[in-house]
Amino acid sequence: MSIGHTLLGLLESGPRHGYDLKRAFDAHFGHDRPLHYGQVYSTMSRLLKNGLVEVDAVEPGAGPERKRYAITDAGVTDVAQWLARPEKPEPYLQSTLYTKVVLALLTDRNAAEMLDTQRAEHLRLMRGLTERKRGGDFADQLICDHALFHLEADLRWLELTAARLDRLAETVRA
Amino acid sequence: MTPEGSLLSAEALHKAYGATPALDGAEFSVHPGEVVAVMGPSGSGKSTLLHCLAGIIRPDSGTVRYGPHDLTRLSDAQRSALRRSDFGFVFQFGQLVPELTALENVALPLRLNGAKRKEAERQAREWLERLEVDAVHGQRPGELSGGQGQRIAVARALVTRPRVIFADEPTGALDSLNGERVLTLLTDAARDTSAAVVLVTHESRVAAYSDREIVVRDGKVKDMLAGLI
């Protein structure tokens, strides 16, 4: 999963402090692995350097100054491109796909279209593997079958999620 | 994909069962030698689409073009004749005639089209061999395994050398190995004879045998290649 893109996506709804970003990330995506503060600040530094976010305000506190970050136009474009680009189908994609769906819903983008694009990419790879099986030897067939079963599992998840988008939207926007 | 050069195409199909819409402006096209998977959740309208394309049912509105014909304007008898001569069908549960042997089942479409028994059975044996089930040609459906029965159903669909084959969940009742063999034999045979295949399935592994897929949702068709709904 791309933490940079995820934090950028979370900033689309409005400027946030690093602490708020971590809280939002953990609430949506950090069920098993909450984000470390260090990761938030190192990621924000990189995004700042690349012009994808800017410091919207600096507030003095008891400790170090608190920076509030805002997404730039370049950042919005970057998120849009990331969401529209299908992931290379490979095992254990679910966390990235889930993140993309949730962010698409949070930013009012077309999550169904995103799922369809990914679905087409998965099926394209499955076609290639099926064709390879036709001409391959027995070992080749077993290797292709392993990949096909994994891709099929992803596709079933994509279909199930597409069917439950309305419910997911209600949950993440609550 | 545009209907240009297509063998079979449909435009603006609407069909409702009572107050329930099954097709809501569906579009479709398939070219000679092309295998198109029709996917979608249960109740999305994919079987209704197949039945309209095959002339089994008439849509409430819209057109289904096959060669010079608009299937929606043909009489029941004309559509029935066209189905016998130009279309082949494979369903989830073979639907073989239980009283006939495997050979007689495969020869049946040729006999219905007027072929002599000897010639019909000669051609039927060729397809049974190709589908790797010639050894059971004398057995009746009740004596066959699911995989054998489905291969015989495929042979029966192909024996008239149809230009379009409609397959509705053709491997839904088979295990993985048998299902894959049936799909390989079906799609190979279709491509060899330049027949188009309309393959209704909810399984992605089955759809992976197609050249492209469309998805039916709420009676509308999305062509995954064109990305349009």
The other form holds:
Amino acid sequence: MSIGHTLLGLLESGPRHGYDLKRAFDAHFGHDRPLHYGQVYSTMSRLLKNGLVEVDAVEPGAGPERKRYAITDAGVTDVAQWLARPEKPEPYLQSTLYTKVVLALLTDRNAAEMLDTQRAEHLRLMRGLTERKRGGDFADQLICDHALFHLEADLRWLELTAARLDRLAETVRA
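Can you swap the form predicted together with its partner chain for the form predicted on its own?
Shown below: the chain alone.
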């Protein structure tokens, strides 16, 4: 995820302080990984330097001055271009899971047991996401569906690999 583009997109609705940007980010995108304040301010500093945002107002506070950021025309153009550009599909050809299966086979470890353990972990995570989906709003349901579909694909791969483990072992040991 591009934090910079996401913050720019959030600024399109109007100027905001860094604190407000963090809260909006976390509410929409940070359920599992909230944004750190330091990341917000370092990103805003870079966007300011690149001319994509400007300081709309500076307000005195109990601590450091509070800057309110606004998106510039160049920032709006940059977000529009980013949104229009398709994301590169991830083929996962360098999967850590695949690497572990092959290494288990190469080192005469129990790859089937490893696959069973991984399957159990996937199912545990899927149960949690399904529960979150039941209680979530529509946006939360969509992001949970996205994660669940990826986990289902992983589960299919785990099942296929378990069924073909003997053949894979012959191939990697040859």
